[in-house]
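In structure tokens, one chain follows: the form predicted on its own.
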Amino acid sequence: MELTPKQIEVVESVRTENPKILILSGAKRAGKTYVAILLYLGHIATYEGQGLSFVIGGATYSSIWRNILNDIENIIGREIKLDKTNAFEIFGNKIYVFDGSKSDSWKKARGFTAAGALLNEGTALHDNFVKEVISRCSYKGAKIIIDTNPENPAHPVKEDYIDKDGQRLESGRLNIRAFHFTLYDNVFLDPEYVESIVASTPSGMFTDRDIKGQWVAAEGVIYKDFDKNKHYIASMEGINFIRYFAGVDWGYEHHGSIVVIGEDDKGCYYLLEEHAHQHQEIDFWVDVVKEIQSRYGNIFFYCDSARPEHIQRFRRERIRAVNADKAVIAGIEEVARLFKTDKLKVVKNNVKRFDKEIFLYVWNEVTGEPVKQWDDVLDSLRYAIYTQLKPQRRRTGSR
């Protein structure tokens, strides 16, 4: 079984110095991951016909068996399948399946001794899931390994792990050890993927910590690669677009807004026309979408799911009304990759509250989220963009 230098790194790391927490953060399609999996399944092999208990934790059960569980299969050669207690068995030992992503899911861990861990996506779990497990892995020699994609250097992944890396228990064995994963660091990946995943990865805070791996507070504009210069356009000219669709965000003392979007046969998107007005009801927004029906058909309408009753009257209106997906990070980062890679463009004369936003639209530095100040137009163009690329985004397994 081959491993990259840094695997190796790491795998010499395990043999040699023996961490008891053992951290790899860092770029996306870094394999982390997957050297994570080994150490862990070489680890339950120790303790081969004890029946003792692990413990394996991800965001979610579907991530978990995404990115953990899938691939265990495929090194010991036979089909996983979980028990009533979400468990299974290896070696002659039990392995727990967690959900950790909820501030209650620390819960799930209590009531028991677990000799190791293996905790997937760490700045996705919530942090009192990831302390319970880590006091639960009480029996002698119990080793937890964590692998994550860095987030903002306040997480407390980084600051209560990451940042001690080194630290030492009193019996001189070393207690944490952390490694850092860049891109280039997986040798095994065709250059030209490489090549363009650096290009469509959004300036700024995706660079930095997707394909660099680091651990950096998102600053500034959000939406960086935006060029008023190429983005923006005059005309629909000589443009066969394939279908329309539309977001929609709710207001009345901020903007309500509705946008609607086109594809086109080459794969590229374009903001046709923005509404967006305060202090307006229902019944008007309802009178706008008619409005646009007439013009583009029966389309699509991707709405913030935060008013379930304003979709309700839509849908009696023979409005073909969808609850948007809202993932605010990974929306974002849908958008931003459009811009970078000039595949989404704007009607610049059919646009006005949207040529504010783009460059008043701003990272909040404290909590590395956006500031929720000129994001009408924005909220809109995200959930239209993001929900309707999903499927795509799973049948390619693009990011």
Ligand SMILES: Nc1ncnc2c1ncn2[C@@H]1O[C@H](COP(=O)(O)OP(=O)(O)OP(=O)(O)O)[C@@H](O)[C@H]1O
Contents of the next structure:
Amino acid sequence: MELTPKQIEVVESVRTENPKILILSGAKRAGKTYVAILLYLGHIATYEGQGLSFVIGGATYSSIWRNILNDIENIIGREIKLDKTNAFEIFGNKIYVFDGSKSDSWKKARGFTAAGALLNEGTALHDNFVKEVISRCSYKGAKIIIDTNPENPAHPVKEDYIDKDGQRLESGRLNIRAFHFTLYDNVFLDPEYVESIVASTPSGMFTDRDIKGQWVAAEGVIYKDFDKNKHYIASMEGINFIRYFAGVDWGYEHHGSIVVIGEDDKGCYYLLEEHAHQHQEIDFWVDVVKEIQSRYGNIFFYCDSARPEHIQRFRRERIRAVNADKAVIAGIEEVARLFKTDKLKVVKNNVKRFDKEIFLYVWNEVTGEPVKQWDDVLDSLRYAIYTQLKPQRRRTGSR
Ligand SMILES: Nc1ncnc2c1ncn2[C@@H]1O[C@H](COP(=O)(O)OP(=O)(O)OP(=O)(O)O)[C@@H](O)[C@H]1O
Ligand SMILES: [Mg+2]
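Show the form predicted in complex with the ligand, please, because up to now only the form predicted on its own has appeared in this conversation.
Below is the whole assembly, all chains and molecules, this chain first.
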């Protein structure tokens, strides 16, 4: 089995330094989980036939299957069947599988003695769960392996473990060893694939985290790749539209907003028009939609789900109103990727509020979330784009 140079470095550290807690953090697709699984199976094998307990933890059962168990099946060449306690046997030991994303997830691991744990996507796990699992690993020689993508630098995985790289136990055994991966560390990826990921990953935080694997805070303007000179267009002449859809963000004190998006035959998207108004009731918005429909037909409206009564009203008016997918960071990343790849353009003369928001919509550096200001048109744009594109991404698996 061939390993990348970075993976070899990790394996060498385990062989020579034998840390109790091993943390692999960094870029997506960098080869972290691959080596984590190999090392963990090797660890379990050293206790062969002893009937001990081990843990595999991840955010949800489906992510654990996708990221860990399917690969283990391939390596050991047989199917894994979880029993009633969500456990399976391997090398004469028992592996308990826990989903650890919720605040009470830690209770599952209570009162348990384990000889090891593999924790997948550390930042997606609840901090209490991570700490409980680590404290359960009290069997002699127990080892904890955590893999994770970077997040905010104040995240407990970073502050409590990665920043304590090199820490030793009283016995002298190395307690924590942390490794940092970049996308370029995975030398087995097709260079064209790497090139396309780099070219389509939005600038700023997304590139720093997903490509360089750095624990950086979100800061500054959110849509850093928006460029007036490239992304504003004067007219729609010569564009061959194949589809239209719309996004809706309800607002009263804040601006309510509806945007209409067009998709052309080359996979480009166009913000065709914006309707942003304060202090308007639902009857007003129904009229706006009727007028939009008179020009674009019976298109989908992807709506903020916060006001179900408004969506009901739209549906009574025979408007194709659908709950939008509101995942904030993933949605922003999708819109930002379109700007980065020059696949989202805006008809300059049809937008007013967008022109302000795009330069004023910023990250809150403390929470890592967007500041909830100057986001009304941009939220409706995000709902439209992300909800429309997500099923396509699932079908093709493309990035
Ligand atoms: N040594 C290797 N030999 C062959 N393929 C490898 C090797 N290391 C990693 N890969 C493959 O590269 C891809 C990415 O690896 P892996 O899933 O370990 O990345 P990751 O760092 O966990 O990424 P993510 O953060 O996205 O979960 C996988 O398809 C994996 O099978
Ligand atoms: Mg992984």
